[in-house]
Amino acid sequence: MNSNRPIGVFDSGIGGLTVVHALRRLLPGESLVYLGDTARVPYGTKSHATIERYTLQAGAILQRYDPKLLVIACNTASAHGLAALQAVAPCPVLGVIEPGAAMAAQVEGPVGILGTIATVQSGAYEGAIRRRRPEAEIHSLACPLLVSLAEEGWLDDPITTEICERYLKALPESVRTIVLGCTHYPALRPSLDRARPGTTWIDSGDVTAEAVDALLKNSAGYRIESSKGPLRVLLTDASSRLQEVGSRFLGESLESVELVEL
């Protein structure tokens, strides 16, 4: 096996990108290539069958660039279309909310998940967490909106606080431990901070990262090449504002992106 390759990380939209600047960070050297569906996103309000679809399409597209593994960076995908990408994709693929459950689980008292309504839904988080601690109590909230907040770049906002202010209130006060189960809300960690002081947040872009690392230690291998990894950006659809989005996701200049059609 060729560890040069490069990998490949899938999200439906820029969220995503907050995954891709936690690797960029704990594997500066590897080479990645990021595919964002942002024409037909978001998918946190669509059918499991739908995300599945889109899923395997995604995981298709990344397939030309001969990935040694690929990354769900998407929950909603992760929740509803891992398994199905799982069973056709010829290297492994990892998603994000294994790696946030298994930190999940290792706290002491409730935990919080929040995420979009089809991960809610989905049960994922709950059923992950609870393999490893099946007395766990869990408190799962689907907060639609701050998927809309990040990318209006809205990230320290008094808007932005009061909002989640609401949203939080519907946890009981002794949950102390969240998961942040959507891509784009460690970008609002200014305004979730400020509505709920004192909160341990579990970013799935971190602990994804770790996850990745040791998959690479224990078989798929480090790039060798000493250089700093390329990254490459595909997008469904782009504008100059998607580029300043990302640019703040990925937290460095998104200098250029290519439009593929999935």
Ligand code: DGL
Second form
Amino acid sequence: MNSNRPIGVFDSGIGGLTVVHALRRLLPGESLVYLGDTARVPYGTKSHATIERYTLQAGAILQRYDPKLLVIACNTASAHGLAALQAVAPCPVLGVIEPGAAMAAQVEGPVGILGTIATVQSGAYEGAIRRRRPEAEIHSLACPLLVSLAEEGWLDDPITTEICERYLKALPESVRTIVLGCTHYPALRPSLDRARPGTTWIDSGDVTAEAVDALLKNSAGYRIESSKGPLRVLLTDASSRLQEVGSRFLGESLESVELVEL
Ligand code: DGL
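Compare with the form predicted alone: the form predicted in complex with the named molecule:
Expanding to the full complex; the earlier chain stays at the top.
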């Protein structure tokens, strides 16, 4: 098996570039092909059957690049499409929920989960945490407005802080650890911190990058080239603000994108 093959990363849009950011920080030598379904985002308000179908379509497109492994960066697609994609993909497929849940399961006290409506309704985080810690006290909360605020770039803004406060009020005070179970939420850390100081946030992107590292180490192998790995970005639609918003999530300038059809 050629370990220089790329890692395929899939998201419903460009929020998954926060996961690419985490991957490039931890594994800078890896070659990445990112597919964002910008034409059909958001997935967080859609049904299980639709999200599963979209995930399978995205997986099929990424197979054209002969990836050594696929990462579903989108929490919603991980919750609803991971099992179906794992059943048909010729390479390993990782989602963001298992790594985030594994980290959350190590916490002693109650845990909060923030996500899209579809992620929360799936119960995927609860299931994955309870498999590891059956007695866990878990409080899940859908925060649909946060995706739009992140896309608008209101990351450290009084309005965002107020909306975060309003959502987070629904969680008991005893919840001191909260999983950011959506691609966009890590970008809102300044406002989230202000809304609920002293909270430990689990960034599903960071822990997923660690899970990818472990998988490369144990089986798929690292890219051997010493140069910084290339990043290819494929999108199903390119709007005018894409470069600006995408660069914000990626933490570096998003140079060029290619359009693909699903
Ligand atoms: N990428 C999605 C997630 O992580 C957020 C955006 C959407 O609803 O598609 O759940």
